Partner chain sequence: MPRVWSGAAVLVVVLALCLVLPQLYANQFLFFDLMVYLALAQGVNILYGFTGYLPFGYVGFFGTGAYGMSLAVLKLHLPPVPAVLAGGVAAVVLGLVLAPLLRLSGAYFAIASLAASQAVYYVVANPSLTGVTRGPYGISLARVYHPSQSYLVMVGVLGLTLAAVLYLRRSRRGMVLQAIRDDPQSAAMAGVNVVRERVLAWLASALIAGLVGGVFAWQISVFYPATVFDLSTSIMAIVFTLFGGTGTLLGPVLGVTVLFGLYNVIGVSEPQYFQLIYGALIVLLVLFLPGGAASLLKRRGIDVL
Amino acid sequence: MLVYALTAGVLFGLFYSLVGLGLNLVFGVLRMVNLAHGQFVMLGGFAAYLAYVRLGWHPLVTMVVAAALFLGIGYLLYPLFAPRLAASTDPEMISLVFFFGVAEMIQALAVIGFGNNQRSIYAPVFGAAPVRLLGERFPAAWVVSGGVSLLALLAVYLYLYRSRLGYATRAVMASREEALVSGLSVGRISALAFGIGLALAAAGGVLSPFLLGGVNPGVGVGLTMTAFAVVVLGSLGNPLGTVLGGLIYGVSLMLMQSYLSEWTNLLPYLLLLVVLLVRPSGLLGRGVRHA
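Quick one: this chain alone, in the form predicted together with the partner chain?
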């Protein structure tokens, strides 16, 4: 049972790493909190459902298409809101209000467009038989989802640490002001980061019906909150930390489900509190300012 819970936790956690990473990237680069992140994930889930039911697309195909689409949408949307928000006295916090409004709109449109009912995709689309892993049987969708998340995380890692644009992105994350002074086109880099954030949300969203039993317009809020917990657990602004945060979240959740199910939801939050109190900057944080 222990091995099963741990492995399931890692697979499940990788999904949350993917969801959290998008949020973290947007916060790190834009210094804005995307409170609508979970709603974008939800849209990804509906994309997977509709593409599968109407067009017969395999979810992995949908994933690539949706991610590309959301990347473009994010890139184009950025100049419409970000400069205006940045002009306010406290952009980091006023962005909360802005994205709260965006979240409400997305959710309302999803209700109008897709209805309130739970939608799920016939799970055996990834193979009917459970997959054997470490001597235990796991649903094929979980294993595929874990693998795909890992690949997506790797791609983001390569982008951030092995490409010129990624290097510039990290420079903006480290200090927006210095990046501006040194002549980087902060606006374009930020727009791209926002696009990538949404793309990651969409990618995670496509996987969500398989891990969360389905998708409905109401799942966004919970996803945003969990993504936040995962991000902070690992440390804001550090992409690698988010991966660790997701894994810790997934494993602790599954351990609780196995051994103390009544308290399942408590542990991740307690864990987050303890981590923050002991290591305030998150597990992989480099230390934040404190007075």
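Same protein, different form: I have the form predicted together with the partner chain, so give me the form predicted on its own.
So it's only the chain below, everything else dropped.
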């Protein structure tokens, strides 16, 4: 059971890393906490459901389309709200209220459009036969979702650390003021980062019906909380820390479900409390401070 829980924890941890990465990227560049992040993940889940049921699209095809669509939406929406929030007397607090309102609006519209019932996708779409890993059998959907999440995480790493635009993005994350002085187009970089954050949320959302058992309008609140726990665990503003936080959360979740299942729902809050009390900057916080 231990080997099963650890291996499944890594698969789920890669998924939660993908879900949390968009939230952390947006915070790192914009210095805003997107409280509607989980609702955007939820929209990705419904996109996968509708595309599969109505159009017969494979979820991986939907993931590419949804990520591209949300990237464009985020890039276009950024100039409509970000400059106004930044010009307020307390932009951080106003942004929390703003994204809270966005989250409630998305959830209300989802209830109107889909009802409160949970929607699921036929799991064998990724293969009916279980996959063997380390001598244990796992649903093919779990293995494929973990592998796809890993590829998405590698793509973001290459963008941030192997491209000129990624270098500029990291410069804005390190110091927005210095980036402006150096002549970088901070507005364009921030808009792109917001778009990528939404794209990652949508990509994770497409996988969510297979790892969470389904999707419903209320799942966004829990996903936001989980993503926030993953981000804080690794370190706010450090995208690579999100991967570490996601893996720790995934393994902890599987161990908790295997041995103390009645305590599973407390895990995100427990991890948040422990990290904030023991190491408020996150496990990789030192790297951020000295960047």
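Think of the rigid core as the biggest set of C-alphas that the two forms share within 1.5 Å after superposition. Numbering follows the first chain given and starts at 1. The model shown is predicted, which means the values in this text are computed figures rather than measured ones.
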Superposed on the rigid core, does the Cα of residue 10 end up 2 angstroms or more away between the two forms? no
Any chance you could measure the C-alpha shift of residue 275 between the two forms with the core superposed, in Å? 3.1
